[in-house]
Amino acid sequence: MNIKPVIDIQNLTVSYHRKPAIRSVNLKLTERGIIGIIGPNGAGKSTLLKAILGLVPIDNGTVKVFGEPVFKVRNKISYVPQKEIIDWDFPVTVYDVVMMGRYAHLGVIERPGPSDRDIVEAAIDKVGMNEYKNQQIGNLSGGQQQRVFLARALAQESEILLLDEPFVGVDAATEHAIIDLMHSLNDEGKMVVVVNHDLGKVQEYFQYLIMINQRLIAYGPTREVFKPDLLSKTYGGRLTILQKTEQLFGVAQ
(Lines of atoms letter the chains of each structure in order from A and count residues from 1; the text may use other names and numbers.)
(Lines give C-alpha, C1' and ligand atoms only; values in the text may rest on other atoms or scores of the structure.)
(Ligands and ions follow the chains in the order given, each with its own letter.)
Protein backbone atom coordinates (compact mmCIF):
# COMPACT_ATOMS: atom_id res chain seq x y z
CA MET A 1 0.00 0.00 0.00
CA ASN A 2 1.34 3.43 -0.97
CA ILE A 3 1.35 5.86 1.95
CA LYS A 4 0.95 9.48 0.94
CA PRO A 5 3.98 11.44 2.20
CA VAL A 6 3.53 14.20 4.73
CA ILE A 7 6.48 16.05 3.17
CA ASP A 8 7.43 15.28 -0.43
CA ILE A 9 10.67 16.79 -1.77
CA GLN A 10 11.55 16.21 -5.42
CA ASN A 11 14.88 17.06 -7.07
CA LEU A 12 15.39 20.05 -4.76
CA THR A 13 18.30 22.43 -5.33
CA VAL A 14 18.78 25.65 -3.35
CA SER A 15 21.66 28.11 -3.76
CA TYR A 16 23.02 31.14 -1.94
CA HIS A 17 24.86 33.64 -4.13
CA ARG A 18 24.94 31.03 -6.92
CA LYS A 19 26.62 28.47 -4.66
CA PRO A 20 24.43 25.38 -4.09
CA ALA A 21 23.57 24.70 -0.46
CA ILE A 22 21.62 21.53 -1.25
CA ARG A 23 21.64 19.64 -4.55
CA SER A 24 19.07 17.37 -6.16
CA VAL A 25 17.51 16.16 -2.91
CA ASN A 26 14.70 13.63 -3.22
CA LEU A 27 13.00 12.79 0.05
CA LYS A 28 9.58 11.51 1.08
CA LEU A 29 8.75 11.76 4.79
CA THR A 30 5.80 9.52 5.52
CA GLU A 31 6.44 8.57 9.13
CA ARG A 32 4.89 10.78 11.76
CA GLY A 33 7.81 10.19 14.06
CA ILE A 34 10.73 12.09 15.56
CA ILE A 35 13.14 12.68 12.68
CA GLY A 36 16.69 13.97 13.11
CA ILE A 37 18.74 15.77 10.46
CA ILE A 38 22.52 15.47 10.77
CA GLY A 39 25.48 16.55 8.68
CA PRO A 40 28.60 18.72 8.89
CA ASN A 41 28.59 22.51 9.01
CA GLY A 42 27.46 23.88 5.65
CA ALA A 43 25.74 20.64 4.71
CA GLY A 44 22.38 22.32 4.09
CA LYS A 45 20.50 21.15 7.19
CA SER A 46 18.93 24.52 8.00
CA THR A 47 18.41 25.23 4.31
CA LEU A 48 16.38 22.05 4.01
CA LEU A 49 14.04 23.22 6.79
CA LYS A 50 13.71 26.67 5.24
CA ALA A 51 12.94 25.15 1.85
CA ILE A 52 10.17 23.05 3.40
CA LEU A 53 8.78 26.25 4.92
CA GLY A 54 9.08 28.21 1.68
CA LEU A 55 11.47 30.71 3.26
CA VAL A 56 14.19 30.46 0.60
CA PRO A 57 14.01 30.64 -3.21
CA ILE A 58 14.27 27.25 -4.92
CA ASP A 59 16.54 26.86 -7.96
CA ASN A 60 14.96 23.62 -9.03
CA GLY A 61 12.52 20.99 -7.80
CA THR A 62 9.38 20.99 -5.69
CA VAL A 63 8.33 20.76 -2.07
CA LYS A 64 4.84 19.66 -1.12
CA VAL A 65 3.33 19.30 2.34
CA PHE A 66 0.20 17.15 2.65
CA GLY A 67 0.21 17.12 -1.15
CA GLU A 68 0.00 20.92 -1.41
CA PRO A 69 2.43 23.83 -1.94
CA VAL A 70 3.52 25.05 1.47
CA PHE A 71 1.77 28.41 1.20
CA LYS A 72 -1.58 26.59 1.22
CA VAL A 73 -0.85 24.66 4.42
CA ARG A 74 1.47 26.99 6.32
CA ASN A 75 -0.74 26.94 9.41
CA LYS A 76 -0.07 23.20 9.69
CA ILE A 77 3.67 23.75 10.17
CA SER A 78 5.36 25.39 13.15
CA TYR A 79 9.02 26.37 13.20
CA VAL A 80 11.57 27.11 15.91
CA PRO A 81 14.58 28.78 14.25
CA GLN A 82 18.14 28.94 15.50
CA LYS A 83 18.38 31.32 18.42
CA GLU A 84 21.01 33.57 16.88
CA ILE A 85 18.73 34.75 14.08
CA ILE A 86 16.11 36.09 16.53
CA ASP A 87 16.15 39.73 17.65
CA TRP A 88 16.04 39.29 21.41
CA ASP A 89 16.00 43.07 21.96
CA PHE A 90 12.59 43.41 20.35
CA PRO A 91 10.24 44.67 23.11
CA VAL A 92 7.77 41.81 23.46
CA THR A 93 6.81 39.68 26.43
CA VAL A 94 6.75 35.92 26.71
CA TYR A 95 2.95 36.03 26.41
CA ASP A 96 3.16 38.17 23.25
CA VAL A 97 5.55 35.74 21.56
CA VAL A 98 3.44 32.71 22.36
CA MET A 99 0.29 34.46 21.15
CA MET A 100 2.01 34.87 17.76
CA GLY A 101 1.44 31.14 17.36
CA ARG A 102 -2.30 31.80 17.13
CA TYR A 103 -2.06 34.32 14.28
CA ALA A 104 -2.11 31.56 11.66
CA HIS A 105 -5.65 30.74 12.80
CA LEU A 106 -6.93 34.33 12.83
CA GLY A 107 -8.22 36.50 10.02
CA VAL A 108 -6.48 39.70 8.96
CA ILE A 109 -8.50 41.88 11.33
CA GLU A 110 -9.60 39.19 13.78
CA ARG A 111 -8.45 39.56 17.37
CA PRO A 112 -7.56 36.66 19.66
CA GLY A 113 -10.54 35.38 21.61
CA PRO A 114 -10.93 33.52 24.90
CA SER A 115 -10.13 30.16 23.32
CA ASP A 116 -6.89 31.57 21.86
CA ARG A 117 -5.91 32.95 25.25
CA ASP A 118 -6.63 29.57 26.88
CA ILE A 119 -4.43 27.81 24.34
CA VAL A 120 -1.60 30.30 24.91
CA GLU A 121 -1.83 29.94 28.69
CA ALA A 122 -1.76 26.14 28.39
CA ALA A 123 1.29 26.25 26.09
CA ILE A 124 3.19 28.54 28.47
CA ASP A 125 2.34 26.25 31.36
CA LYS A 126 3.42 23.15 29.45
CA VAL A 127 6.96 24.48 28.97
CA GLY A 128 7.20 25.69 32.58
CA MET A 129 7.26 29.43 31.88
CA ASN A 130 4.17 30.61 33.80
CA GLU A 131 6.07 32.81 36.22
CA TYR A 132 7.85 34.56 33.35
CA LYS A 133 4.93 35.21 30.99
CA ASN A 134 4.97 38.99 31.50
CA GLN A 135 8.74 39.35 31.18
CA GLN A 136 10.54 40.72 28.14
CA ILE A 137 12.10 37.89 26.14
CA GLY A 138 15.48 39.65 26.13
CA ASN A 139 15.70 39.28 29.91
CA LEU A 140 15.49 35.49 29.81
CA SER A 141 18.26 32.90 29.80
CA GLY A 142 19.02 30.94 26.64
CA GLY A 143 17.11 27.92 27.89
CA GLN A 144 14.10 30.01 28.86
CA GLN A 145 14.07 31.73 25.48
CA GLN A 146 14.03 28.36 23.75
CA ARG A 147 11.10 27.28 25.90
CA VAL A 148 9.18 30.40 24.85
CA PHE A 149 9.53 29.57 21.16
CA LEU A 150 8.54 25.98 21.84
CA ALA A 151 5.42 27.32 23.54
CA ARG A 152 4.70 29.47 20.48
CA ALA A 153 4.95 26.33 18.31
CA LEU A 154 2.60 24.49 20.68
CA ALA A 155 0.09 27.34 20.56
CA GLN A 156 -0.02 27.06 16.78
CA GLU A 157 -1.42 23.51 17.12
CA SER A 158 0.30 22.42 13.92
CA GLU A 159 0.71 18.94 12.48
CA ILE A 160 4.45 19.33 11.82
CA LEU A 161 7.08 20.86 14.11
CA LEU A 162 10.44 21.89 12.63
CA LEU A 163 13.23 22.61 15.13
CA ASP A 164 16.58 24.05 14.03
CA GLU A 165 19.28 23.05 16.54
CA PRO A 166 17.04 23.43 19.60
CA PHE A 167 19.59 21.98 22.03
CA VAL A 168 22.35 24.54 21.38
CA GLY A 169 23.09 26.74 24.40
CA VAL A 170 20.37 25.35 26.66
CA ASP A 171 20.64 23.87 30.14
CA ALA A 172 20.03 20.20 30.91
CA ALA A 173 16.53 20.87 32.26
CA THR A 174 15.50 22.62 29.03
CA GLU A 175 16.99 19.83 26.93
CA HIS A 176 14.91 17.29 28.85
CA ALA A 177 11.84 19.51 28.47
CA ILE A 178 12.37 19.65 24.70
CA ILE A 179 12.72 15.87 24.50
CA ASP A 180 9.57 15.36 26.60
CA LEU A 181 7.69 17.77 24.34
CA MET A 182 8.89 15.99 21.20
CA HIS A 183 7.62 12.68 22.54
CA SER A 184 4.34 14.22 23.67
CA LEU A 185 3.69 15.65 20.21
CA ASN A 186 4.69 12.38 18.57
CA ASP A 187 2.26 10.52 20.81
CA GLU A 188 -0.43 12.83 19.39
CA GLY A 189 0.45 11.66 15.87
CA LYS A 190 2.49 14.71 14.87
CA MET A 191 5.74 14.81 12.91
CA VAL A 192 8.77 16.38 14.61
CA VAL A 193 11.83 17.20 12.49
CA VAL A 194 14.98 18.32 14.30
CA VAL A 195 18.33 19.62 13.05
CA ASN A 196 20.92 18.23 15.45
CA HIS A 197 24.72 18.40 15.68
CA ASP A 198 25.42 16.10 18.64
CA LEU A 199 26.05 12.61 17.28
CA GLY A 200 26.18 11.22 20.80
CA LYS A 201 22.43 11.74 21.27
CA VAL A 202 21.21 10.59 17.85
CA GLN A 203 20.36 7.01 18.78
CA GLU A 204 18.63 8.10 21.97
CA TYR A 205 16.58 10.96 20.54
CA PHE A 206 15.50 10.08 16.99
CA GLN A 207 13.37 7.30 15.52
CA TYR A 208 14.34 8.25 11.96
CA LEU A 209 17.36 10.01 10.54
CA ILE A 210 18.14 12.20 7.54
CA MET A 211 21.86 12.27 6.74
CA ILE A 212 22.85 15.10 4.41
CA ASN A 213 25.94 16.76 3.01
CA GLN A 214 24.46 19.01 0.31
CA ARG A 215 23.17 15.82 -1.26
CA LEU A 216 21.03 13.32 0.60
CA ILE A 217 23.25 10.53 1.91
CA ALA A 218 20.62 8.39 3.64
CA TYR A 219 17.18 8.40 5.20
CA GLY A 220 15.53 5.71 7.26
CA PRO A 221 15.09 4.26 10.75
CA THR A 222 17.99 5.40 12.91
CA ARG A 223 19.00 1.85 13.79
CA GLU A 224 19.44 1.09 10.08
CA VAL A 225 21.23 4.20 8.79
CA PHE A 226 23.28 5.43 11.75
CA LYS A 227 26.28 3.34 10.74
CA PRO A 228 30.01 4.10 10.45
CA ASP A 229 30.08 3.83 6.64
CA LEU A 230 27.18 6.26 6.15
CA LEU A 231 28.59 8.61 8.80
CA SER A 232 31.85 8.62 6.89
CA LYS A 233 30.07 9.50 3.64
CA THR A 234 28.10 12.21 5.41
CA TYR A 235 31.04 13.84 7.17
CA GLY A 236 33.50 13.61 4.30
CA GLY A 237 35.93 10.93 5.34
CA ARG A 238 36.68 8.72 8.28
CA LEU A 239 39.29 11.01 9.83
CA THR A 240 36.63 13.66 10.45
CA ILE A 241 34.56 11.33 12.60
CA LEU A 242 37.22 8.89 13.83
CA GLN A 243 36.89 9.76 17.49
CA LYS A 244 33.10 9.97 17.43
CA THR A 245 32.82 6.65 15.62
CA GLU A 246 34.98 4.93 18.23
CA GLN A 247 32.89 6.39 21.04
CA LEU A 248 29.53 5.64 19.44
CA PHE A 249 30.16 2.15 18.13
CA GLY A 250 33.20 0.91 20.04
CA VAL A 251 34.90 0.28 16.71
CA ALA A 252 38.66 -0.12 16.71
CA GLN A 253 39.94 1.90 13.81
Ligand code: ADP
Given for the second form:
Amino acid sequence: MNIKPVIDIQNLTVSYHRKPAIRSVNLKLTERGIIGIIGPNGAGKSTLLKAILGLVPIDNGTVKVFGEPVFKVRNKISYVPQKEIIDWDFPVTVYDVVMMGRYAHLGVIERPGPSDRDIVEAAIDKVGMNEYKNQQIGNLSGGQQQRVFLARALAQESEILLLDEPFVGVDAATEHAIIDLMHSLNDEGKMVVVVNHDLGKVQEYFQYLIMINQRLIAYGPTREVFKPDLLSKTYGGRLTILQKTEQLFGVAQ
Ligand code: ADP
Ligand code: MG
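The structure above corresponds to the form predicted on its own; please give the structure of the form predicted in complex with the named molecule next.
Let us now look at the entire complex, which starts with that chain.
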Protein backbone atom coordinates (compact mmCIF):
# COMPACT_ATOMS: atom_id res chain seq x y z
CA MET A 1 0.00 0.00 0.00
CA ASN A 2 1.31 3.41 -0.91
CA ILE A 3 0.28 5.98 1.70
CA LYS A 4 0.70 9.55 0.52
CA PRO A 5 2.92 11.52 2.90
CA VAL A 6 1.46 14.62 4.55
CA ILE A 7 4.92 16.19 4.56
CA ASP A 8 7.50 14.93 2.09
CA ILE A 9 11.05 16.22 2.44
CA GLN A 10 13.66 15.07 -0.04
CA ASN A 11 17.39 15.67 0.10
CA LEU A 12 16.86 18.97 1.93
CA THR A 13 19.82 21.25 2.69
CA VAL A 14 19.32 24.69 4.25
CA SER A 15 22.21 27.09 4.98
CA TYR A 16 22.68 30.44 6.60
CA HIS A 17 25.56 32.43 5.11
CA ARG A 18 26.65 29.27 3.26
CA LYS A 19 26.96 27.29 6.47
CA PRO A 20 24.55 24.33 6.38
CA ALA A 21 22.08 24.14 9.27
CA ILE A 22 20.46 20.96 7.98
CA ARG A 23 22.00 18.61 5.48
CA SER A 24 20.51 16.16 3.01
CA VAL A 25 17.43 15.40 5.07
CA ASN A 26 15.01 12.82 3.70
CA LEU A 27 11.81 12.53 5.69
CA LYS A 28 8.30 11.41 4.86
CA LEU A 29 5.75 12.15 7.54
CA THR A 30 2.75 9.99 6.84
CA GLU A 31 1.26 9.40 10.23
CA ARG A 32 -1.14 11.93 11.61
CA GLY A 33 0.22 11.41 15.08
CA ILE A 34 1.90 13.60 17.64
CA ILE A 35 5.48 13.87 16.41
CA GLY A 36 8.37 15.21 18.50
CA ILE A 37 11.59 16.69 17.14
CA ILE A 38 14.64 16.37 19.38
CA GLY A 39 18.30 17.25 18.98
CA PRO A 40 20.92 19.44 20.66
CA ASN A 41 21.04 23.24 20.49
CA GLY A 42 21.79 24.40 16.98
CA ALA A 43 20.87 21.00 15.49
CA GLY A 44 18.53 22.62 12.97
CA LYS A 45 15.19 21.81 14.66
CA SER A 46 13.74 25.30 14.20
CA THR A 47 15.21 25.46 10.71
CA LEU A 48 13.44 22.22 9.80
CA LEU A 49 10.08 23.70 10.85
CA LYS A 50 10.83 26.91 8.96
CA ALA A 51 11.75 24.92 5.85
CA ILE A 52 8.42 23.06 6.05
CA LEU A 53 6.71 26.46 6.20
CA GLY A 54 8.76 27.90 3.35
CA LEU A 55 10.20 30.61 5.61
CA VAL A 56 13.85 29.94 4.77
CA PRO A 57 15.52 29.65 1.35
CA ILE A 58 16.42 26.10 0.43
CA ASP A 59 19.87 25.30 -1.01
CA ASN A 60 18.92 21.96 -2.33
CA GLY A 61 16.10 19.45 -2.26
CA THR A 62 12.32 19.71 -2.08
CA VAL A 63 9.58 20.09 0.50
CA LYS A 64 6.04 19.07 -0.39
CA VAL A 65 3.00 19.34 1.82
CA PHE A 66 -0.06 17.36 0.71
CA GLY A 67 1.87 16.79 -2.52
CA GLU A 68 2.10 20.54 -3.25
CA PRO A 69 4.79 23.18 -2.87
CA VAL A 70 4.19 24.79 0.50
CA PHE A 71 3.17 28.22 -0.79
CA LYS A 72 0.04 26.63 -2.25
CA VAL A 73 -1.07 25.05 1.01
CA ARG A 74 0.32 27.53 3.52
CA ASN A 75 -3.10 28.08 5.13
CA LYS A 76 -3.33 24.39 5.99
CA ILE A 77 -0.38 24.78 8.35
CA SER A 78 -0.34 26.74 11.58
CA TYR A 79 2.81 27.59 13.43
CA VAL A 80 3.73 28.80 16.88
CA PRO A 81 7.35 30.00 16.72
CA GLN A 82 9.92 29.57 19.45
CA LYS A 83 9.60 33.19 20.49
CA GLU A 84 6.97 35.51 19.21
CA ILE A 85 8.32 38.70 17.75
CA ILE A 86 5.64 41.14 18.75
CA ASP A 87 5.64 44.73 19.81
CA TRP A 88 4.05 44.39 23.22
CA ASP A 89 3.48 48.13 23.44
CA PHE A 90 1.09 47.84 20.54
CA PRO A 91 -2.44 47.86 21.99
CA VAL A 92 -3.71 44.49 20.89
CA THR A 93 -6.06 42.27 22.89
CA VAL A 94 -6.15 38.51 23.28
CA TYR A 95 -9.24 38.48 21.06
CA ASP A 96 -7.45 40.43 18.30
CA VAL A 97 -4.46 38.10 18.31
CA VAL A 98 -6.66 35.00 18.03
CA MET A 99 -8.71 36.63 15.25
CA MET A 100 -5.45 36.90 13.26
CA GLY A 101 -5.77 33.13 12.84
CA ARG A 102 -8.91 33.73 10.74
CA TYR A 103 -7.28 36.07 8.24
CA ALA A 104 -5.86 33.13 6.28
CA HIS A 105 -9.48 32.33 5.41
CA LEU A 106 -10.61 35.84 4.53
CA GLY A 107 -10.21 37.76 1.29
CA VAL A 108 -8.14 40.94 1.26
CA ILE A 109 -11.06 43.27 1.95
CA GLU A 110 -13.35 40.76 3.62
CA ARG A 111 -14.17 41.41 7.26
CA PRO A 112 -14.56 38.66 9.86
CA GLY A 113 -18.17 37.46 10.12
CA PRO A 114 -20.21 35.82 12.90
CA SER A 115 -18.80 32.36 12.16
CA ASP A 116 -15.24 33.71 12.46
CA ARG A 117 -16.16 35.26 15.79
CA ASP A 118 -17.64 31.95 17.01
CA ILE A 119 -14.46 30.11 16.03
CA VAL A 120 -12.31 32.69 17.82
CA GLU A 121 -14.44 32.51 20.98
CA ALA A 122 -14.28 28.69 20.96
CA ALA A 123 -10.48 28.71 20.53
CA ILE A 124 -10.02 31.16 23.41
CA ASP A 125 -12.28 29.02 25.56
CA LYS A 126 -10.38 25.84 24.65
CA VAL A 127 -7.09 27.22 25.97
CA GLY A 128 -8.76 28.50 29.15
CA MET A 129 -8.25 32.20 28.41
CA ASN A 130 -11.89 33.30 28.43
CA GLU A 131 -11.57 35.72 31.30
CA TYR A 132 -8.60 37.42 29.61
CA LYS A 133 -10.31 37.91 26.25
CA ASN A 134 -10.21 41.70 26.34
CA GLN A 135 -6.85 42.07 28.05
CA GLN A 136 -3.84 43.54 26.31
CA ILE A 137 -1.53 40.71 25.38
CA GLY A 138 1.48 42.61 26.76
CA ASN A 139 0.05 42.30 30.28
CA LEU A 140 -0.04 38.50 30.30
CA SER A 141 2.47 36.02 31.69
CA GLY A 142 4.64 33.96 29.33
CA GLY A 143 2.44 30.89 29.78
CA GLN A 144 -0.72 32.86 29.07
CA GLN A 145 0.82 34.38 25.97
CA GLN A 146 1.75 30.92 24.77
CA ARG A 147 -1.90 29.83 25.20
CA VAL A 148 -3.05 32.81 23.17
CA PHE A 149 -0.73 31.89 20.30
CA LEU A 150 -2.03 28.35 20.52
CA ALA A 151 -5.60 29.67 20.33
CA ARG A 152 -4.61 31.67 17.24
CA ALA A 153 -3.25 28.46 15.68
CA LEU A 154 -6.51 26.66 16.58
CA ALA A 155 -8.64 29.42 15.06
CA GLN A 156 -6.79 28.90 11.81
CA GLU A 157 -8.36 25.40 11.65
CA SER A 158 -5.35 23.97 9.86
CA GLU A 159 -4.52 20.34 9.12
CA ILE A 160 -0.98 20.58 10.49
CA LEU A 161 0.18 22.30 13.66
CA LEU A 162 3.89 23.08 14.12
CA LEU A 163 5.00 24.10 17.62
CA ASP A 164 8.56 25.20 18.39
CA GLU A 165 9.51 24.59 22.04
CA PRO A 166 6.00 25.32 23.37
CA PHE A 167 6.83 24.20 26.91
CA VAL A 168 9.72 26.56 27.50
CA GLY A 169 8.99 29.12 30.19
CA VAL A 170 5.40 28.04 30.82
CA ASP A 171 3.79 26.92 34.09
CA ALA A 172 2.59 23.36 34.71
CA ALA A 173 -1.05 24.31 34.03
CA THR A 174 -0.15 25.67 30.58
CA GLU A 175 1.96 22.62 29.83
CA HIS A 176 -1.06 20.41 30.60
CA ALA A 177 -3.34 22.63 28.54
CA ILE A 178 -0.96 22.29 25.58
CA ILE A 179 -0.79 18.51 25.96
CA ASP A 180 -4.59 18.22 26.14
CA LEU A 181 -4.89 20.32 23.01
CA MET A 182 -2.33 18.25 21.15
CA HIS A 183 -4.37 15.15 21.95
CA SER A 184 -7.71 16.63 20.97
CA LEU A 185 -6.28 17.89 17.66
CA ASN A 186 -4.76 14.50 17.07
CA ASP A 187 -8.15 12.86 17.75
CA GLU A 188 -9.55 15.10 15.00
CA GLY A 189 -6.99 13.60 12.60
CA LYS A 190 -4.55 16.50 12.54
CA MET A 191 -0.80 16.23 12.46
CA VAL A 192 0.98 17.87 15.39
CA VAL A 193 4.77 18.39 15.17
CA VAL A 194 6.53 19.67 18.28
CA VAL A 195 10.14 20.71 18.84
CA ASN A 196 11.02 19.81 22.39
CA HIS A 197 14.27 19.68 24.27
CA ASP A 198 13.16 18.00 27.49
CA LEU A 199 14.09 14.36 26.98
CA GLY A 200 12.35 13.39 30.21
CA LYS A 201 8.89 13.84 28.67
CA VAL A 202 9.55 12.46 25.21
CA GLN A 203 8.21 8.95 25.79
CA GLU A 204 5.12 10.27 27.49
CA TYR A 205 4.28 12.99 24.96
CA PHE A 206 5.19 11.78 21.48
CA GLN A 207 4.04 8.79 19.45
CA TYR A 208 6.71 9.41 16.82
CA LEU A 209 10.10 11.00 17.05
CA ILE A 210 12.39 12.84 14.66
CA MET A 211 16.00 12.86 15.90
CA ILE A 212 18.18 15.39 14.18
CA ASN A 213 21.66 16.81 14.38
CA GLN A 214 22.08 18.63 11.09
CA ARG A 215 21.49 15.27 9.47
CA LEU A 216 18.49 13.14 10.19
CA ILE A 217 19.57 10.54 12.74
CA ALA A 218 16.28 8.65 13.02
CA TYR A 219 12.55 8.86 12.50
CA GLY A 220 10.05 6.33 13.75
CA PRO A 221 7.72 5.30 16.56
CA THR A 222 9.17 6.65 19.81
CA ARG A 223 9.41 3.21 21.38
CA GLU A 224 11.64 2.08 18.51
CA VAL A 225 13.96 5.07 18.17
CA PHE A 226 14.23 6.51 21.68
CA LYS A 227 17.22 4.32 22.47
CA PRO A 228 20.62 5.09 24.04
CA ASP A 229 22.62 4.44 20.85
CA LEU A 230 20.50 6.77 18.70
CA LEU A 231 20.38 9.38 21.47
CA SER A 232 24.14 9.41 21.78
CA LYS A 233 24.40 9.65 17.99
CA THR A 234 22.01 12.61 18.07
CA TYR A 235 23.69 14.39 20.95
CA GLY A 236 27.22 13.52 19.88
CA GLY A 237 27.85 11.57 23.07
CA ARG A 238 27.83 14.69 25.22
CA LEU A 239 28.39 13.75 28.82
CA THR A 240 25.48 15.60 30.36
CA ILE A 241 23.07 14.11 27.92
CA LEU A 242 24.49 10.64 28.40
CA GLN A 243 24.05 10.98 32.11
CA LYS A 244 20.53 12.04 31.45
CA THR A 245 19.84 9.00 29.28
CA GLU A 246 21.20 6.80 32.02
CA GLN A 247 18.57 8.26 34.29
CA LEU A 248 15.93 7.85 31.61
CA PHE A 249 16.70 4.22 30.97
CA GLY A 250 17.59 3.35 34.50
CA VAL A 251 21.12 2.21 33.59
CA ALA A 252 23.36 1.93 36.65
CA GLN A 253 26.22 4.41 36.61
P1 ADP B 1 17.83 24.56 16.88
O2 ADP B 1 16.42 25.04 16.73
O3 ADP B 1 17.96 23.06 16.77
O4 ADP B 1 18.50 25.06 18.12
P5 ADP B 1 18.33 26.28 14.59
O6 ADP B 1 17.57 25.69 13.47
O7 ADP B 1 17.75 27.47 15.26
O8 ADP B 1 18.68 25.13 15.65
O9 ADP B 1 19.77 26.70 14.09
C10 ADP B 1 20.61 25.83 13.38
C11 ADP B 1 21.93 26.53 13.08
O12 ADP B 1 21.70 27.62 12.20
C13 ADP B 1 22.60 27.14 14.31
O14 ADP B 1 23.98 26.99 14.15
C15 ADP B 1 22.19 28.59 14.27
O16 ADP B 1 23.15 29.39 14.87
C17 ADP B 1 22.10 28.85 12.78
N18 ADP B 1 21.07 29.86 12.45
C19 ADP B 1 19.75 29.76 12.72
N20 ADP B 1 19.08 30.83 12.27
C21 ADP B 1 19.99 31.64 11.70
C22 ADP B 1 19.93 32.91 11.03
N23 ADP B 1 18.76 33.55 10.88
N24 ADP B 1 21.09 33.44 10.57
C25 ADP B 1 22.26 32.78 10.71
N26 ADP B 1 22.39 31.59 11.32
C27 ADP B 1 21.28 31.01 11.82
MG1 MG C 1 15.22 26.16 17.92
